[in-house]
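Next up: just one chain, as structure tokens, the form predicted alone.
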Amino acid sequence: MDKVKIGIIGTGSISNVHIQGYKKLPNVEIVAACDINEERVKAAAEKYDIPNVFTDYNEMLNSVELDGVSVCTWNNAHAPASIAALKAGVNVLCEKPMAMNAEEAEEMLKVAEESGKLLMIGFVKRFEEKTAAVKRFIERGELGEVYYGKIGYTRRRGNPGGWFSNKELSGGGPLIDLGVHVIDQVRYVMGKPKAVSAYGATFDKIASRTDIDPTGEYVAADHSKSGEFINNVEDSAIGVIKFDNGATIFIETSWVQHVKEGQTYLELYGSHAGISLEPKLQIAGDKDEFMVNWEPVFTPNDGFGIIFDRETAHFVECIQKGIPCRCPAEDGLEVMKILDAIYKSAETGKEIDIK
């Protein structure tokens, strides 16, 4: 194969991270970029240097020899462009969430597997130095039976507006956006037992808290620039996730809420020893009768674009040498029917059963 040619469906801000990636990578050519927004994908080819500007991702398919595309897209559009580029023989790598909903996620993988095409899910915590760590720990049996585990994304005054907060685009609010990232990240480490049921808790008693200055956080590149905008979804969201393996994790995550500083965190217990991602990564066990903490020597690579650059360069190579896909569907779908089911216990009261 001679350079595999890119095409980029959604040129909104998450676009860049892909796009910068794809530039890194001397056997990449993206040679097509798609958006709604004709003024914003002109704007996007331009600095780019992307050849074919389409406003109609059916058209850019039709019309343009592709071997993948990224879609970066509003939610509610993660299913049809990726079913559609699928369907026209096109590798897909499809940000997260996979889709709105678990229905919509194996109607994809669905197509995925009649295609005979990759459909890789962006589960871009994967690609993390420390999040491979904490899993090479966990398979060596250094924590022993990992039974319970708490993880979080939570922000203080971080709701993106635009489409982020409008539950017809996205599907939900700081749950599916970010919760997705941490829920995905302990299913991964832990090598992915299945979940079997979940309880959830979802809250909506602050809102958007535009009046309060952002200081830098991450804003939806349709924003209004009034401050004004739709927002039904939930401020934050707790949830119970029990698995097949008997371990039991604790889920909270939030875009508003009074916190005295956001983060982002995974800890996990086991039978020989704790372990915990964030600030650093640090195991808590016994030796000689003693309780001790120690730290691996080590500085993760990490950075917000590095994570992405590896993320595109998995996907190139898969494309062109058919490597196992780190991120699969199946990975996707599974994460979906988790998210459906906080979001059900959230209305009904009750706990769900995952099947």
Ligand SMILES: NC(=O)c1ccc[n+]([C@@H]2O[C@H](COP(=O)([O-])OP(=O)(O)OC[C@H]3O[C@@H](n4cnc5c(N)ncnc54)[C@H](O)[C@@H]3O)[C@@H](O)[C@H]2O)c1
The other form holds:
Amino acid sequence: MDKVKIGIIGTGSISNVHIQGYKKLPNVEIVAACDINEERVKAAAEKYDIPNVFTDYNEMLNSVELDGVSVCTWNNAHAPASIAALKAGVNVLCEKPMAMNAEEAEEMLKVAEESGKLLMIGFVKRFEEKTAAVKRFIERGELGEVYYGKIGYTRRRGNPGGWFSNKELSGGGPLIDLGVHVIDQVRYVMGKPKAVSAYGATFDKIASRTDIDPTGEYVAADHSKSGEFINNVEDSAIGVIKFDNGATIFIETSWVQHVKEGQTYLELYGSHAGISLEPKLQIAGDKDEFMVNWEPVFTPNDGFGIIFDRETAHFVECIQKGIPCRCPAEDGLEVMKILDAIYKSAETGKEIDIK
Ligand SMILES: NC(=O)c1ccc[n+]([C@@H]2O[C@H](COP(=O)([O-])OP(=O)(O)OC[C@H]3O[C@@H](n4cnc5c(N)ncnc54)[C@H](O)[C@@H]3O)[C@@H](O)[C@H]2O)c1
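If the structure you just shared is the form predicted alone, then what does the corresponding form predicted together with this ligand look like?
Starting with the chain above, the whole complex follows.
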């Protein structure tokens, strides 16, 4: 293969870090871009020197020879765009969440298997050095049997507005948007146990207030700070997930909640030691008759752009060398099943079994 030919589907905010990642790779050329917003795709093409521009991904897939695409659209287009690309014989890097729900994710996985092409999910936390460090500690048995954990991704004011808060286009609020990151991260570091059940609750206590601005720094490309926007998803969500390795994990997520400060965290407790990832990697355990705390001397290089550079580089390497993918679609489906179960539990008030 000469240069790997990449297309971008959806040229809003996150596409920038995908494009910048590809641009750093000498063996890659971005040959086409597509967005339903013509002005936006033309601006991206001009900014990044992309020769072919489309407003329909089917047309792009029919007209340009591609080895891979990044799907960076609203969540409701992840499944149809990925499926169209796979059926056209093109490898796919699909942003998180994999889909709107597990049913769509299952269909995507089936098409990927039939096509023989790669469907990689944008689980960008798997490319963090700190996530890799926790995974290594667990693999080496430093924590013993991991039986309990707490994960969270919270914001005090951080509803991204636009399509994100419109359930028809997003599938849900902070749980599917932010929770997806930490649910995948905890499964990944624990060695991908299978979730067997989940209980959850979602809340919507602040969105209806008109005296505050629920949005924060990160907003959808279409969001207008001055205009009204559809907000029919949860403000915050909590859940308890049980895995087949016996571990029970508590999760909390929010876009809008009266937390003092939003945070992303992962804490795991094992029979030998506990580990917390934020604000820095720390381990609490015991040695002889003493309780000991220790902290590796370690400054992870995990800037926002850097982890996307690693993700896009990995996608290209998978295409070129056929190496095993670090973020396979099977894992995307498992996360979607957990998200579906938490949402269903929030509706029914019951713990939901996961198959
Ligand atoms: N990995 C991360 O940390 C991270 C961060 C932000 C967003 N995301 C994900 O990336 C995706 C995009 O988010 P964003 O913040 O860039 O949103 P955005 O609103 O800024 O951009 C999305 C773009 O997709 C376009 N689009 C929608 N449907 C389309 C279709 N059918 N065909 C072509 N283009 C279409 C929109 O016009 C828009 O330009 C979402 O799935 C989101 O969850 C991931």
